[in-house]
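What follows is one chain in C-alpha cells, specifically the form predicted alone.
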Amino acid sequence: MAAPMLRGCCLGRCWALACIDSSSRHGRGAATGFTSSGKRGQSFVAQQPLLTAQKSRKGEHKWAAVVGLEIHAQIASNSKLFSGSQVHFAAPPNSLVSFFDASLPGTLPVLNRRCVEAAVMTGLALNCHINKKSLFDRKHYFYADLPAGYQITQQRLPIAVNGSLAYSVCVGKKWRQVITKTVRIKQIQLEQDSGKSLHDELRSQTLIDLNRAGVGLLEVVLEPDMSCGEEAATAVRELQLILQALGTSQANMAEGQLRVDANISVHHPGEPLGVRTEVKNLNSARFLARAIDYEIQRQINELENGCEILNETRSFDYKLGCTVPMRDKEGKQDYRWLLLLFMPEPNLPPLLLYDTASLPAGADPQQVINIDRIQEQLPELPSETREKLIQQYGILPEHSFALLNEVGLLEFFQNVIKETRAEPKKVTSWVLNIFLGFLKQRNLAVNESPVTPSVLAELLNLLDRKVISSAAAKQVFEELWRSKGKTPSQIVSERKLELMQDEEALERVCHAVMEGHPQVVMDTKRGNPRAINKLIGLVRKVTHNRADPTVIKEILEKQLSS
C-alpha cells in the first residue's frame, strides 16, 4: 500500500443479527429507471412496476416510481478514519477531538487500517469488484461542523464498485411466498463523517460538537432499482444484517450509525425519467418507508395537478408524516453543484491493495492488505444462516427471517434447542410467538429477558414429557417473568399444575360432565363437531387445565360410543 502509514486498529467482531419482516406493501417487482452493467459485466434489468394515485380518475395514466439510496454506515473502529481519536457514542461534547479533527494547520491524515479492511470485507460480501487502486478526494463545502471546509472521500475511484444486494419480499400479508429481488450497488467508498450541529431554539444559537468529525464511514450507493418504500426499507434491513454479521458496522440506526438518503422520481412507463428529489438523513427503516411512499404520492399528485417537480432536497417530518423542502438543488446555495467541488486529496497517495498473486515479495504484512486473505475470513452471511436454519430444523422461511429479526434471538433459539428434547418446530413456535410476544409487550431486548434459554428449555421438556398441558405451560411461563429465580418445576409443584395421571379419576370426571350436560351430549351424538370440543373444555375447566385434551377426547369418544 502506498499510503504514508497504516494505523492498526483492532476491534472484536459484532455477530448480532437483526432482520425484520421484509414484506412489500405493493407486492410488485423491483423497479429500475437506469440500465448499467452489474458485477463483472452482468446486467440486472428488473421490470418496471406501476404505481397509481390513490383515487382513480377517468383517463388516468399509470405511474412508475424509481427509488435509489445512498447509505452511510459508521465503521466499527476504535479510532477515526484519519486520526487516533477514539470513537464513542454519547461522549461529552468535544471530548474526542484531535488536532487533525479540528483542522489545525500542519496536521496530516494517517489512514486507519481497520477502516480499509472493513471496506474491503463489505465490498466482498456485497459481490463488488475491489479496486486494487483507489483515490481520495476533497469534497468542498462550508459549514460550521466541517472545520477544514472539505470532506475527504472517494468520488473519482472508490474502493469497491459494481456489486449487488439480494433481499426478500413476500406476496400478501403472510410469508407464504417469498420472492428474492436484487438491487445493484454502484460503489462503496470510504469517507469522513462531519461534526454534529446542536440547535438551541431558546437562545437562537447553534452549538457544534466535533466528536463525530472524522469518524470513518462506508457510503454504499444503491442504483435506482426499487419502486416503493417497503422495498427500500427491506434492502436497508438486509444490508444492516450483513454489516452486523461482518462486524464492519454495528449499524445501530437509533445511534446514527446507519443513515439513509433516498432519491425518488416518478414517470409514465416508456417515457423519460422524471425530475428527482432527495430525502435526507432518514435514520429509521420505518420512517424510510413512510417518507418514500409519501414522496412518491406527492409527486404524482403534483404532476396530475399540472405542477412541476423541483430538483430539491427534502427532509421527513415524522410527526406530520410528510416531507418538507430543505434547499433547492439547482440554487447557488447547494454545494454539490459547484464546478470546483471535488479535487484530489494532496496529502494522501493512492490506496493500493493486493491479492495473493500480486503481493510484493517481502512486503510488511502491517502495511499491506491482502484481498484474498480477507475473502477467506468472511463469516456466514444472513442469507446462508437462514438457509441453514431451514435445512437443519425444517422451519418455514418466514420463521428463519423472524429469528434474525431481533438482536440475540437466533442465539437464544439455538441455546434452547441444545438443552431441550422438544421438536425444533415446537421450540420455534414458543420462541417466536410466546417469548418474543412477551418481549414486545414489555419493550425489552432479548438480553434483558428474565427467562433464560435454560429455563425455557426446562419448561419445554416438562411439556414434551406430558408432565403439564400447553395451557399450564403458558401459566408457568407467565409466572417465570414475575418470579425471577424460580424454576419451572418449582412453579408446577407449588401451583399443582401437573397433568392428571389417574385415568380412572379422569373417566369419572368425564362421566359427570356428560351427565350434567345432556343437550351437549345429544348434539355430539348428532354429529355436531363443536359439541365434542365444548365437552372437552368443560372437563378441562373442572380439572383446572390439568388434563391432557387428547386423553380427554379419547375417553369422551369411548363413553359416547358405549
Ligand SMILES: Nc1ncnc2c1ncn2[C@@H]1O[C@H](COP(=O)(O)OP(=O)(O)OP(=O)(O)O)[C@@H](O)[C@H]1O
Given for the second form:
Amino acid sequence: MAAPMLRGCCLGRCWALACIDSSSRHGRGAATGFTSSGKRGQSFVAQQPLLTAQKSRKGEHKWAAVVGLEIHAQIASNSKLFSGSQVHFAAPPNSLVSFFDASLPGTLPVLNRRCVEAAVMTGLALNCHINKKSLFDRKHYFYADLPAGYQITQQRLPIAVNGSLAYSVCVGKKWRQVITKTVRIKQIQLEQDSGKSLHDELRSQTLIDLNRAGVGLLEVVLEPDMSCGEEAATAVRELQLILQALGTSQANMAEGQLRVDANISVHHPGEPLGVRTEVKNLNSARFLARAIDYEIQRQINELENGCEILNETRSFDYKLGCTVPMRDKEGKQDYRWLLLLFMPEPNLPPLLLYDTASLPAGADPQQVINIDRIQEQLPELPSETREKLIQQYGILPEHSFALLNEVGLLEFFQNVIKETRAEPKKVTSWVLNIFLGFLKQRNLAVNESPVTPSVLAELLNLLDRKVISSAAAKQVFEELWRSKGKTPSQIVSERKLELMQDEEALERVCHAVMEGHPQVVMDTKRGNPRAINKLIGLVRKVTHNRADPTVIKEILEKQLSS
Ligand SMILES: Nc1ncnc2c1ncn2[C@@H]1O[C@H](COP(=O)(O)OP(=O)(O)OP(=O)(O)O)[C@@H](O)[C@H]1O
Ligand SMILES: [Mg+2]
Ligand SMILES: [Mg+2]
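Starting from the form predicted alone above, please write out the structure of the form predicted in complex with this ligand.
Now the full complex is given, and it begins with the chain already shown.
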C-alpha cells in the first residue's frame, strides 16, 4: 500500500501561552444556578468534593453526572488539510478558497504534511498510541457550508488512540491545595473544518463563507471521565496550554480555533450510564462550565419529573444561561442511516507512518514521517514548566499555574528574574499581585504594558538594596505606569523617596513621635503588641514612607527600654 503524497508546508509560529479565563474557577456545582421548569434543589449530584454540593436528605436519590468532551482544535498551519489555500482568521469572505475547497468536480485531496506532523506531535504529548496506519473516511451530511456533501474525517482508524490528559484543580482554603486528575483520551482524528454560514437577519438571507472549509482540525475525543463543568473547563484549559506549547494549534477560543462539544448524562451510581445530550460548539471555558452544570441539573429535573432524556444535540444560550435543542443540521443525532453516513474516502490511500526501526531504506525524508523524530522534538509541556518553576524558584504551586495562565507572563517573570537580585518569591509576588493587578484593571495584555521587565527589575533592585521602602516602591510603580520612559531611579530622586540613611535624624523623629504620643508609649510598655506598630506607622507618616520599618522598630525598642 502506498502512502499518500504529502504536501510540505512551513510550521506556523505560535509559542504564546494561553490567556486563561479564570472566571469559572470558583464555579458552583451542578446543583446550583438552575433556572428551568423543575423544582430547585430536590435532588443531588454525586460530585467531586471541590464543588458545592448540597447534602442529600434521607430517602432522596443521589445522581452522578458524567461528562465527555469532543474538542476541535484548528491546526496551526499555513495551508488547509487537503488543499494549498491559505489559512487566515478574519480574511475577506471567500478569499481563501481553492477549487478543491469548493468541491469542483475533478479536484483531488493532497494531504498536508504539517497537519499530520501536528497530529502526531499532539498525540505523543497526550500519551497516545500513534497508529502507524490510519484511514480517511467521508462523513456525509447535507448543509450549505459543506459543498462536497461530506466531511473527510477519520472514523474507522484514527491517527492516535488511548491517551490521557492530566489537569489540576485548586481546592481547599484559598485554593492552596492542588489536586491532579486524569481524563482518558479515546482518540485523536484528523478532519476538515466546514465553511461558515453567515445569517443576515436584515435581509432574511444566509450567506456562505468557505474560507474555513477544509482547514485542518484535530478532534480530540475524551472518555466520559469527568463529572462537572469545572473539571471540563480545567481540562480544556490544560489542553489549550499544551497545544500552544507544542505550536500545533493557536487554540484561541475567542477566534474559534478551539471549540468544544460537551456530552452530558446523569445516572444513579452503580447503574448503567444515562442517555447523553450533546451541547455543541462551546467556545469559551466559562460558557463550557456553565452549560454543563446547567445541563446536568436540567436532566436531573426532567428525570425526577418522570420525563425522558432525549439523545439530542443542544446549544447554549449564553444570554439566558440555559441549553436549548438545536434546530439545524446538528439537531438530529438519529444515526439510523449510519451505514450511509460514513464510507471510506476513495481518493486518499491509508496514511502510513514510520518509526526509526520501520523506516524503509533510502526513503525520501520529505515523503515519510518518522514518529521517533517528532518525539525527539517535543518541547517542554506546561506541567513540566510548572514543576521546574516550583523546583527552581521555590514558588507555590498555585503561583506556577498563574504564571502560565496569562499570555507572555512567564517570559516577563523570567526576564525580571534575570536582571534582578531580588528573591524569586519577591519577584513572583510583584509580578502576580501588583503587575498583573495593574494590567487587569486597565484590561491590557502583558505585551502592552508600559513597564518592561528591565524597569521592574531595576525597581526591585532598589527595594532589595534598601534604597526605598516597599511602600515607596509601590508609589514608583504607579508613577512608572503614568510616565513612560522614566526610570525608577529618576522617579525616586525626583520625588525624594530614598530611605533615610541618617540614623541620628531618624532617632530624633522617633523621639519626637514618642513624646507626642505618651498614651501609645504607655500601651507599648504595658505589652500591647499593636501599640509598637502604631508608633512605627506614625514615624513612617512623618518621614513620608522614607524610613525603613525594621530600622524604626529597632530604634523605638532601644528608646523604649532606656
Ligand atoms: N453516557 C455518556 N454520558 C456522557 N458522555 C458520554 C456518554 N457516552 C459517551 N460519551 C461521550 O460522548 C462523546 C462521543 O464522541 P464521538 O466522537 O465518539 O461520537 P459522536 O458524538 O456520536 O460523533 P460526532 O463526532 O459526530 O459528534 C465522547 O466524548 C464520550 O466520552
Ligand atoms: Mg466526535
Ligand atoms: Mg459528538
